[in-house]
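Next up: a single chain in structure tokens, the form predicted alone.
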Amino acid sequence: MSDDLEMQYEVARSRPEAFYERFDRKDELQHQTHYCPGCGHGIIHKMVAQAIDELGIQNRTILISPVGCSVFAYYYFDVGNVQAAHGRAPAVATAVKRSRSQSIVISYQGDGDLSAIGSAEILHAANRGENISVIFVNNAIYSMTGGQVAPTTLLGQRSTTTPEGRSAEREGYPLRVSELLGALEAPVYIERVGIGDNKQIAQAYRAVRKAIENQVRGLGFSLVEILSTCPTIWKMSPVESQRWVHDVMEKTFPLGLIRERTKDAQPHETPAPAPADLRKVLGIADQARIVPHQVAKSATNLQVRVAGFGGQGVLLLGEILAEAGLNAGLEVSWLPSYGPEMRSGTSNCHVRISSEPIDSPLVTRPDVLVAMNEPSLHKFYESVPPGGWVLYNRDAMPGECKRTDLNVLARPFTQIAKDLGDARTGNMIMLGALIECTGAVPWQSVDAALRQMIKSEKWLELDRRALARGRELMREPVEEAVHEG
């Protein structure tokens, strides 16, 4: 070919960068996406990624994706990408917008997720004005589940829960999600769109990349729906399937917008940055002065588990760890987990303390444990690596209990703080051998986090001797483990 006959080809119609060069399946699986033949995801993917191409935020795109088949969107887009819970993208989009602002958040959700479990999130957020773009691809029906019904599902259409149709009276009339938002006063852009032709896909390319473009704006929260295919759960061909969005899906979710107002919009305001004085922050008065603390290296990333039973103080014990950690300006994360009955049921709570960032809340490998009783014990005994500390509410460990490769205290916590004078300080004699022991955080920190959190002066007076008194058996000879029987 010569080199005229070259110049009068151009490409029309390539790779958007937003996407990755290569797509990673299972070898067996190089030749083909996560969707089926037909699939709507891959033509808005595309629409999405040339959105992004075009206004050149693919650097501060960041795309989450809940549970659905709109959860493969992490193996496509090479953008920052979040994967949420089912149905809480947009309480992750919305997290997400306000901590990094000068990102652009794009929540991805499918109709079972959204509308679905998810209607509480995508309502409070629209509700909001959060400055986020959704793209809301309903296909009316769960695919990735089996095919049951969803709110989206029209009346009369089959699914592996419906197998003689939806019904007004059984299941209720089809959700229109965009209608609903629509009556809301802080959405500035809500527009419903299809696939159903080459026509229908050029105005939802539009209305797409005008989502995104609204966000990066600063004009507040739009959303796109977009109905889809779904020829495999609906037993169609893909030709079929976009003669359905088109022929039958419209007569009960009408194309068109639904909320625009974006030319009266005015732009939000950037979130100021956070004041240099952390004190400012955590509403600390003056006297509780943050001390600047140097942690060891060997407690910059200090993991503990507390657990025992409801009533014993044990998220109250984890919390003021925590807010220690933040009052020494480290980074710290505390995570409650509690049955229904609280008290009197199990409880226990993760606490991560750490000078560098905290990649999970989780803690599965305690550098200390703080058992209460002996259930949680047995429980979490096994978890703490080689080294670890376990301080435990008893005189003696368990017979069981026999591993020689970890430092214990036992010690009858809660009748050495009922002779102290109440047995509800035993969680605070814990929290002070448990400080003692790791130097996570200086004591003028754990001095400021118990002021701002106990408000009379009797309890702080008693937990101040009781945090004394754990620093003191701490400070006694650590014997070889005893154990009972």
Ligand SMILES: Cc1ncc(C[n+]2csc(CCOP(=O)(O)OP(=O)(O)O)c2C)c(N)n1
Given for the second form:
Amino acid sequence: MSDDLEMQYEVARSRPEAFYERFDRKDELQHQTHYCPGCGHGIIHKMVAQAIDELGIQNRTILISPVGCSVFAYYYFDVGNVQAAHGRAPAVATAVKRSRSQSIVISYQGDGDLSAIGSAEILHAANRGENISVIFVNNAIYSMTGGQVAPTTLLGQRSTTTPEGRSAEREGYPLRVSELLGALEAPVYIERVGIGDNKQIAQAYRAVRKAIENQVRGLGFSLVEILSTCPTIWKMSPVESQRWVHDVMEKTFPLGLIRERTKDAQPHETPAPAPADLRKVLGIADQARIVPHQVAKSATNLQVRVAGFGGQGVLLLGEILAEAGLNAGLEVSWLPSYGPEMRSGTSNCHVRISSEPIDSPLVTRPDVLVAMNEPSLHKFYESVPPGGWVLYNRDAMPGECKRTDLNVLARPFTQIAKDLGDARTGNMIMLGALIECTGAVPWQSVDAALRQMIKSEKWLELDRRALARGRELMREPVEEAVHEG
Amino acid sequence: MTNPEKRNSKPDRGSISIDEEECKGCGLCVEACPTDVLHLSEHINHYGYPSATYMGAGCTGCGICFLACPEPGAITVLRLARRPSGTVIAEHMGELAS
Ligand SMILES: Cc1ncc(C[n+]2csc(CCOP(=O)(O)OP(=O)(O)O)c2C)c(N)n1
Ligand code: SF4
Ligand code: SF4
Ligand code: SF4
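Show the form predicted in complex with this ligand, please, because up to now only the form predicted alone has appeared in this conversation.
Starting with the chain above, the whole complex follows.
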């Protein structure tokens, strides 16, 4: 009889499957975490992993890990992983959830990460009611960086930056994030739990599981704040740390439900708009995406810098060029770079058009420099490699620009544009010249780009004329570089 | 079935195994165990920590040490299969705590 019973011992709790079998973080002891002995992060990781197992969602979970001691969470969880910049996990989680609505997105954050540098992201994610689950690990200190004060540090608590203890006058009061978020309309579930004793641990596990389950049910924003431990920075033993959560932390951060609307919440999705709808919104739904000629792909690798004063159409020139490249089925990048001024100050943009995937959108050695004024010419003149082109918006190059290893087309483009009908189409004349000299994109693609981007018939006509004029200017015999003075 | 002899020979409801090399000797499981059947051993493991050890009898299989332990797989909890399997620990813990 007792033999029979012996046979009946079964594994009830064991290493959750949501953990990797081995952690490549270290070379040895690859089944241990990197956390200090007794660290609350380990306990909370286990709760998250266990909940993922129980809900059967491992293959559709995406964990957003933070900056802080848990920055390496992605070494542990065998799920999709994204590691976000400090404090930005809820913004990243929003993007991931909206573009993959079937994924279960868990944002895991410390209190420094979430309540200091990331206070804006969590507030707005909660306010939008993103259907994500936030695991907020509050150990009342910046641990990873060695124990500086956090917004959540208790009054009187010592840290390296509050050596005499936090004072309300100097550092303000401990921030009660959960209560703050509880003032918003959208969140469906917010609860503060702790790991201060067995009862708290059991409740914390229930809350973690519930926050994730809410998302599986599509209910909306859920957050669990867990009062956690940091034995190392607190300079306590793991057991003392647990007691400190229970006896001290809890007084500042009372445990309990802060928001519970899961009963009334309706399952919903906030999917990203489909590309087809986007075209409708932009008013270009009827325009077929025109792919006239696939250019000789192997040949194309064009890098352009366009520079001038704000308002000269620098960015638009670059955009139309990039759009034309897209229309031709090429890889493109367009990177604007400008100051805060709308109509003065300088602006410039980087455009790359290539048959190969583009590694970086930065153009530091442009094959073509389009300089719409003299300061821009001076700024980028030396960056053009030998054999490159300079299109300059004056009838001659300034005297000090003496390089003989460049191709130059210096014309008063703005003036020519004025004669054509509107000085503001100077950028399009220069674009016409650029396309003619590089041959990087077919004219049909350029015209299609123009139709996609220019809504007014009048401007479309003006710009077409300007492009054609630029082409003519480039076809005229290229003179020796002309220098002023 | 009410034979007192049999009742006395009843095996423990649970049992646990500890991976000594994964344990960091933090002592949280020792503190957590409601029946006081865990202790930190004299033996120092690979990492230099005294690892947790099960005294070999008295475990109820409650599972709280599993959740209290920060290491992913240091503790495995076994239960007698007569219990309906799949009992959620948290629920069980609730009973225990009340
Ligand atoms: C943009 C940026 N600012 C500052 C830092 C430095 N930094 C790293 S971790 C950290 C605080 C982490 O504290 P918390 O979120 O509480 O996590 P814990 O380490 O306590 O788990 C800071 C300020 C950084 N990495 N990046
Ligand atoms: S410093 Fe604190 S929070 Fe960081 S791993 Fe160690 S115990 Fe955990
Ligand atoms: S399962 Fe429960 S009784 Fe058994 S060792 Fe763990 S805490 Fe103690
Ligand atoms: S809680 Fe885990 S790591 Fe800590 S002593 Fe027990 S078995 Fe070891």
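These numbers were taken from a predicted model, which means no experiment stands behind them. Note that the rigid core is defined as the largest set of C-alphas that superpose within 1.5 Å between two forms. Residue numbers count along the first chain shown, from 1.
Visitor: After a core superposition, would you say G40 shifts its C-alpha by at least 2 Å between these two forms?
Guide: No, its C-alpha moves less than 2 Å.
Visitor: Can a Cα shift of no less than 2 Å be assigned to V370 between these two forms, given superposition on the rigid core?
Guide: Result for V370: yes, a 2 Å-plus shift.
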